[in-house]
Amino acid sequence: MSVQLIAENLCFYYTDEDGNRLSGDVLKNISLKIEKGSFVAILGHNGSGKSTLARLFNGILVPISGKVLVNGIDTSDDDNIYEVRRHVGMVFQNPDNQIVAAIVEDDVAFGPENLGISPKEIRVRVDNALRAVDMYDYRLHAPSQLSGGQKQKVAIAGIIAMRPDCIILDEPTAMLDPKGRNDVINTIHMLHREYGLTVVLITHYMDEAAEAERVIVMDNGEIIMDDTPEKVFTKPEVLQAVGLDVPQSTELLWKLNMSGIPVPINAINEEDCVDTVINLFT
């Protein structure tokens, strides 16, 4: 795999319009590589720096020091910003903040129009993007008529229509009900699987992170864990020390261990957990 996103000795803090410092170090000397086509989940409690890192990868923010490279392009150069956003799309927590048009298909067309794509090509991209997220039948609806999960899928379609090769999602299911959450997460996995998109999912839901290929845990502006879900979630004491949980299946097996029943705790989904418990009695 080639490397798509790179952070090199990345530091960041917030400033006012005059450049006066408003915060402590939000990110502290972060170095990180995310490979093309991978699915990475980033975890951390509020204030850990994960959302700031996402905005730096999309060029919404630029580093105070260090570098962010997207496909080798330096995000701190203003001349590169449109090229950066051709490669990296961003989906935020509240879909209402991303929806700008009164009709669904017009909203999905907004990004490609800003890229100067021809009307004929935009028509093709909009239809394909809405079909990809199973929202084509709603193309002439007003976004206000949609559920939260449907709105979020429209926001994702708007990014897909711009044809990025990486999509960053900043807690996209935080405001959704369980059905909406499930629909959006299934859509994200489909895009990764069928379109080969690089996915960076920022979430506070452990079960969502457990389905990623790689999990990065942040605390106080630093990366404290970076490994497969199986290895990250078998250290529940480390996660709980920074205010995070583990998937329910892992927590159950961990508690069995704590009560004196020796079982492996590397089952991070319900099916593996059930098999592990059944094996206790066979």
Contents of the next structure:
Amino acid sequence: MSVQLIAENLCFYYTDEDGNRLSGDVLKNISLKIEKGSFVAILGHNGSGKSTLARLFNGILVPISGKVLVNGIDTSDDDNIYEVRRHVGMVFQNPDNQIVAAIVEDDVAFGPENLGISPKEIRVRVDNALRAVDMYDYRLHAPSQLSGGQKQKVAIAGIIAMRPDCIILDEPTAMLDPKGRNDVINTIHMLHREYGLTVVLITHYMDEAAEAERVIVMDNGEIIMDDTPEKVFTKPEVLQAVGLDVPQSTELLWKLNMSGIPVPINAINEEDCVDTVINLFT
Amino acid sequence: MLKDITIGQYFPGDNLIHRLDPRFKIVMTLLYIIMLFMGDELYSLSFGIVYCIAALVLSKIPVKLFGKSIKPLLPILIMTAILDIIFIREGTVYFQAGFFKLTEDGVFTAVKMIVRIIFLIIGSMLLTYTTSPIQLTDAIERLLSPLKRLHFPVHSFAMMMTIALRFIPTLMIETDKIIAAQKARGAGFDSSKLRDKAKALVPVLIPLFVSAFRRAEELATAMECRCYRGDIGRTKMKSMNAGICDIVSLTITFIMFFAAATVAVLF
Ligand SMILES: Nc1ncnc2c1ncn2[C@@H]1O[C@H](COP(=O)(O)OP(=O)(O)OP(=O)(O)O)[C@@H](O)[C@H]1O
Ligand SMILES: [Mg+2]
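Taking the form predicted on its own as the starting point, write out the structure of the form predicted in complex with its partner chain.
Next comes the full complex, this chain leading.
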């Protein structure tokens, strides 16, 4: 498997135009590799540097020291910046503030238009992208007529129409109702499965992280855990120490343990949890 | 309430008016507007009216929609009419009471004014109802492109309009929400005093501006992430190709225009 994203001894703090420091160290010597086609969730409490890391991965920010490589391309090289952004799409929290055009299909076309693709090819990409997120029937709607989840899917379509091989989503479900959340998460998983897209999902929802292939936990600009969800979520002590929850099913098993019923803490989703509890009685 | 305003809205459709090249549509609308305001007599005005009604029928946009857009403007229309009637004192006098004189010219001017404004609104609405905002701004960009030589930022201007059209409904909805929130805290929007009304507006406008700036910043980042860099190397999904239909429609418009002009000069 080839490597999609690399951070090498990455350090970052915010500065103003004159180079004066605006913040403390936001990222402290981070080294990280994300494989092509993987599904990675990033957790961490507010201000731990998740969004900053995401912005470094597509060249919106450049490292103070250290390196960020996207498909082997250095993001701090200005000449390559559009190449980097073409490969790594970003989806943000507020769907309203990333939709540019007043008609769904025109918005999805925005990215490909910026890439200078031929009109015919743009049409094909836009239609395919809208079908992929199941929003084709809404192509002539105005964004203001859509629900939050639908808007977020349009934003995702706008990214995949650029045919990136990696998509970074910064809390894409934070402003959505449960139905919209489900819809968006399912869409993300489908894109990962069907198109082999590398997915980096920043989230505050443990249940969403539990479905990833790999979970990275950040605290205060550092990576404190980086493992499979099974391993990460079965260490509730560590998570709670940095102000994070565990998925509800893990929490249940953990509480059973605390109250003197020994069960293995190995379930991170509902099904496994049910199995474990049933095993208690058989 | 604010949500009901349909300015800049687009109603997708597939008929002659929808399919016309947006550049031609803009030029035709401009000619039509001049047509409405040419000449003093009703003869020349009637050309504009006939032209507008024909376009309206072809577009298949329900007339009700226009009613909804004109309704909020009724008070202004009525004010204009009243002023015309009061201050125009020439012509046959129908009725007189003290200073007030109802004259033929006054009534006539008032009616003409109302008809003109209503048809002006209908005509421009028809343009935005039948042209998607992107097509509209692309067309303006193309029509203004000669100004590029004078270093006028034509592309940025068109992009600004695109974004404005996109965010009008969003900001309208937001304004409604803020008003509701301020009302819940006891802000007095219902006072009839102008002073109180103006005061009540401050706590609405400030959060609205703050939020608009935040949106602007986030949108700018999102646009950068989508490889936006002005019009450098940019293509368009919907290319504009003028066809026979466009040329014929424009020719008809020109003929109407000159007919109206001739009538306006002769009578
Ligand atoms: N534009 C900025 N200027 C100065 N400091 C900033 C800026 N943006 C973020 N910071 C600081 O950087 C730190 C990390 O912020 P970041 O947005 O990356 O956190 P996060 O993990 O995404 O948090 P959240 O969960 O709230 O989204 C915070 O302490 C924040 O105050
Ligand atoms: Mg963040």
